[in-house]
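In structure tokens, the next block holds one chain alone, the form predicted on its own.
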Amino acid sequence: MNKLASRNNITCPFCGLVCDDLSTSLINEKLEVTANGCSLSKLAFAQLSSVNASDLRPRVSGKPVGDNELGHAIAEAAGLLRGSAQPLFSGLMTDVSGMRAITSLADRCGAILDHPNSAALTRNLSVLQNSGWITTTFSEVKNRADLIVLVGTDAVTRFPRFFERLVWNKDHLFSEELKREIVYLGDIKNTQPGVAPNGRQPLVIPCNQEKLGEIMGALRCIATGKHIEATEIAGVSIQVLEKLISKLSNARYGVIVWAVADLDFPHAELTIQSLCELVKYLNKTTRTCGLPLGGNDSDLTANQVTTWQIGFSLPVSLANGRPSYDPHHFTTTSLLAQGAVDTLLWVSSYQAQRTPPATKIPSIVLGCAGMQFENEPDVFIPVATPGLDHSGHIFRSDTVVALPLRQLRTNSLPAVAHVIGALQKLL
């Protein structure tokens, strides 16, 4: 048996919730969650754990190479960032230390910086940038709200110990016992996880996603005083609207959350805006915040390093000797499909699922030990998991604190920020 065999109050990397009290056990390298785990981290700490020796392997042109090998594909790649005119920097999907290193390489080749998931920060983003919102942390929630409304979210299907960490939580910092009620609002199929220890139902206010911004605009028009005339908006009637502001209102501190995710449809900023400025109303006669879930797939911890370091958020461009930042015309997506990119760096450090989108330009992945491909990048270079293979930090969904990642267990691949800093000392 391993050294590292048993630990506990390891984190967890593999969601936006970033838990901090698993317990794993290491035997003969391969790692299995035995406590505190949910569906996520046990199939991604299984999946990670099940890589056979040829696949740390990295691979040049589909295949492995030989003496020295890390060096001779750290070359190669550096080879293709050399004879690039414009090189783009997406996936993103590492730890902050990695992330740091891939800011200073972008801006070293003058690359575009991109995460999968810009498109759904963006529109958290846009709201932040052009009205502002008031949110609320972890601890706040798990010690402080009473009423929890999840607008277009089960919360549990992407973050699947939410219930049990920041609502049913048995530890609080006061020794009054909170009474929690859970309400819905919108295509809820999920509901069983908002039901109390003490059996009590949530209260589930079905409507279709899309009719999100309209059920916000009704909702405050009837906190600030305004007369409706329909008797319902988008299938719910007016006296459940009114109902849902009463309690609202009358809460001690009610807390909004929202999985920005889940709300993928058009113009679903304007829906977070106008649910903000509810939560903005709300504060002149009682206590309520927001919480935007996110984080998976690291894309906070990204969006975070990238602006402090650069000054902009995600995507950002450095091309022209100086960040530009559109969220419109610098997505992986847009600058793939028209061309204007010429050779694409992928990394993603935490799923081997997340393969990069199929390219005819020349590629580099930095990926996990196993990752399979339809189109074979130039060159595939194997590296590291944060918080199993090599310590690190990872921001979680309030993105208050960065908690530490621990090393559980020792094998030969690299970290992402050993590998970017060796291609910039080549290029």
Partner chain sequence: MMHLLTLKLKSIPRFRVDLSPITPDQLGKKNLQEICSIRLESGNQKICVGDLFNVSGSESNHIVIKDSCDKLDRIGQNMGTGAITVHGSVGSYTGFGMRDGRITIHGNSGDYTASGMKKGALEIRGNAGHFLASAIPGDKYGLMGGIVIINGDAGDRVGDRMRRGTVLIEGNAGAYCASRMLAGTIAVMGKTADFTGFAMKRGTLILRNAPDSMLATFSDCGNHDLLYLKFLFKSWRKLHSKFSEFPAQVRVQRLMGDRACDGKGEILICQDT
Given for the second form:
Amino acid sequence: MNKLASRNNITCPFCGLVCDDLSTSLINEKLEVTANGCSLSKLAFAQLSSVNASDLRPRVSGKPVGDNELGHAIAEAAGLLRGSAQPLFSGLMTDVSGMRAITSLADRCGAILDHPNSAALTRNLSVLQNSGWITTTFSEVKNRADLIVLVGTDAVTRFPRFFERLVWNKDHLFSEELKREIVYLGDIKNTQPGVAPNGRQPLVIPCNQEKLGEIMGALRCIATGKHIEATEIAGVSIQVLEKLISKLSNARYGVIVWAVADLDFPHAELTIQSLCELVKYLNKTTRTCGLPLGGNDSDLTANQVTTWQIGFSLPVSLANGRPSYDPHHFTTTSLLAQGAVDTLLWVSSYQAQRTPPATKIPSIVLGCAGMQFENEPDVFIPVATPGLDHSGHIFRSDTVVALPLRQLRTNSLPAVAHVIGALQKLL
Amino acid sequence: MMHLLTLKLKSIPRFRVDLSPITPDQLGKKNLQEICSIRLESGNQKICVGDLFNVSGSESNHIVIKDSCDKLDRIGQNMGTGAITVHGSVGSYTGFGMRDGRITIHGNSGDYTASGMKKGALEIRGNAGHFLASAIPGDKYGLMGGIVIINGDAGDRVGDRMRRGTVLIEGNAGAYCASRMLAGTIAVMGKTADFTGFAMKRGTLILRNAPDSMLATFSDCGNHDLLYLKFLFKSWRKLHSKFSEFPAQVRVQRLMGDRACDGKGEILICQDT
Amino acid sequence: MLIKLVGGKVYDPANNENGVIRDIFVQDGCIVSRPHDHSRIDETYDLNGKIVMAGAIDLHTHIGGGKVNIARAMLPEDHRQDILERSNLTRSCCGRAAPSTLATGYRYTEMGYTACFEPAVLPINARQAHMEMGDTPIVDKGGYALLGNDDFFLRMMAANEDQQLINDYVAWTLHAAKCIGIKVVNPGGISAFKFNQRKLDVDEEHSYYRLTPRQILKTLTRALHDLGVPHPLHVHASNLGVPGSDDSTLITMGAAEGLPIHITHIQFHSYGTEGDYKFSSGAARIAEAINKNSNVSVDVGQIMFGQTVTASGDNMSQHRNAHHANPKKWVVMDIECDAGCGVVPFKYRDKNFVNALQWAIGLEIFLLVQDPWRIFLTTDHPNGAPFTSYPHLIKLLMDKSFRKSVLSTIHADAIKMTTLGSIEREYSLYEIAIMTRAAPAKILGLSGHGHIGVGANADIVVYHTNDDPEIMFAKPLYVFKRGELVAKDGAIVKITLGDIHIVKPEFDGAIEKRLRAYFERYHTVNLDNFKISDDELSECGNGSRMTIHPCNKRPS
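Here we have the form predicted on its own; I need the corresponding form predicted in complex with its partner chain.
The next block holds the full complex; its first chain is the one shown before.
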């Protein structure tokens, strides 16, 4: 029976910042954020705040199973996997223990593993795989950055507390007061959080997102002293770009921020690469670092576990008992569109709206209780949410930090790891 | 008369099939029965050649594939000798790492055509997909030698990290043509799309038609008569391609870049009347 | 279950056995004495003509943590060259220079290693290190926590805080990160790099904190000594890879002022500046210093020719060396006011003068250091070479004519600059056993490991006798882990889960109050989410059992 419980220092798994200073309360089985929540977390917690009894039942072919018949649903799912020549395990929105179970099952089934954010992940990974980068992490930004340039993102739309937690902090390790300048470059939604507590306005350089690559190139030319004929690029004057290079060169610890999810245009990895090459060049004389923002939908968690266990990053195929890596062909969208897979296992344990893409192939969904579908999957098993219903671990946007998730309430929802483990035993 | 080894696709397979075991080198001395028992990977299954194709003929130095479809990947992968002729379209990785020989596709090819190809000739009588002559993730180089001719259009990122060799496209090319190109020659008779030459390091891109816009990080070196082009175009005369009729004139607008990465690649835009 | 291993030739230096033919009895995962009664023997292994040693221990290998995973993500082309197909027991995985955790566990086991230690655990990244080690099958594992570049420590030192307080912080860190030792990487240098300082010699001041690496080394060696942590301060010294680093390393040794100090991958810190290339071998001086100073232990960090990847916490050095990257890609990170990292792929070539001489220098050090109890066999995997090169390395040490024949193939000028050709010493099997089993166990304080006397854990390796040490060590006949047969003829026959080894030295908990205030003001995680509890260690470690080794606290 759930009882009244207030907790502090709770970890929030609903965006890549993975803030761990939330306060929650559990009153009459209703879970709520009471302090340090943001718009995203409050909404996400609210949606999961209470679990109806009917939502706890797995469904097979749309029909709820009987009492204590989780095993029946799992057996049905096992049957689908047994009959599959090429399964796809996607979603992968779970914690480390869930991923450990999933990779093991994927190996057993020769599945292809993909996270729906893999195209975005690949934008960063392909830079790593071709030229690399210099980056930093949250605490360094908080204590050192005297210039923060946000490229193609306002950060707050996807990571609401970015400025609150990392930028406008009062305490700094190395100085009483740290003059922190903000620059936005791109098609930015919300520049308001970039206004300093003392009222200082950020420098906003608007331009088309798809032109950011060309602008990065121009910045590199300016930084290396090459003359550019044009007086403006994508509507941005050369003088403004020169000013930006001057700021970066004179900063003691400049940070250039980007969010792959916001650089969502074809071949954006080339733009990111150019940005990272600029960062490398600036480090000849000063300290500048990139800060890639990501980790939403626990995509980094999924990728970290996959990479360390298997070797390749997502998306990876384990067909025929051999891992192979093909980020171009192995995306969920592409595989489903081409009919290259015949069964879908979709795991989504944080947010009910992260439903699987429409498909006609047999599908098994391990999803949040109360998940609604346009097309009912063959097997639906409601699962526990890590950080609410059971403890676990999840990775933060800067990938270095893995935070513990705590259990806030008890119910009968099974953990993803439990369901997947049981599935594997039947195969 | 020697009958060419012919594989006629019986029906379109459910999943993509890896055709890399089917090259003249690997079939070598195998008899028909042995060839039919070669297993090809498709999803988690292995399909026998004899189940997927009707197989006839014996001359395995020239393999013919009929009724091909775009689910057949890695045709000609790593091949080092002989020829493969395909009637129909093909999937991705056609000619991947090809070491020598000749591949002719009477149809369209998918993505990463001619990636890592080192020598030989690869002709696509239709369109090629994205990443033609490009490097796969993690690899250093795309095309490394040989000649690639596309009768139709090519997609985005032609020649990404191309290292050597020649790519001739009779139709149009997509966005980011010659991105990160390292060396070699690409020529496009049609038009290229946005961001042509992005992060190009070296190499030559010859365009019959100017793109709608050029990156600001390319410098305009003006119009020139480049005599060496005469010899280059002459070398194309013997090709079975529209490029054999490439105009003999050599006046080009020469652009150099991508200066963003200290590139000394050249984009030559033909200036014939 | 009672197992009898019959008539093997035992090399067990911890118990002074140098090729003694005897039986071994194993029960409940331990080595027991010969039963006097007529106990039923459940399994017998005939080891006539075979060589028996304890399971090997690698005390410095980068097997888990953020930077290792960055290397994996960066190198799909490396993975494609080395695919391990799924088998009945083993999962599909891949990687050569940056193998996956599964591949790492399988391969180490197949080679007869039963314990591996990750030397660079950033406390903020400790969870990931333990997760990766938890997903490394069979072998026992443990880690060394990084200190000496974290701002909390540097602030304490700059404020001249009491040694006792620093000891408490060091102990607290060992508890929080669940590690068995402490390592310092480029003392003060990683932090200095964040302040745009590009080099830091041992007696040079950090531009912000005004501390020298010498001070940091002195304080940390003292802390570990006072706390009674068995393993000395594990030091990745200043000036990695720099010509003239031999001077710097000798000074580093002196900074310990006689207290135990372990200098890791010392080969990379043993370069002189002589000759036309201004790059020469400092091995003789380094070896002499090691021989003279019994408080100093080292592991070599031998390089092997071929493609690999360098991964370390030393962002300053990695950034400096990044232009040597081959292929041309690299990552450098500043991390959480804690440390940093750098990942730079590298290809060592025998026809490159510097690489060739590096190879020779490592071997010179091995052969000139006299005490096999104070020198350890490592390639600083993967920095010098992947760990799968160990059998080849052993052959170079044991077979002088082989060594000389390889020497004759390297860059001609390098041959002239090394004394390797005139060194006649050949390591004996006994010395190899000391260097790879008995000594690492001793220096880590791993009670019950590194030997196969009565009372030891039954981590036992059986080799075919072979004149070629490379063949012998590459493919053991049997590998027993806690008495279970896990590998046979170089193939895995059983999957088990190894223990995680830690220490929990005593300390005054008051330090945590200061840490809490510090974290609240300056950090981006909660202190309670930084510390790893025992339960959490088990979860991160995938259920690995925790073994706590004793510390003998010294009176202050």
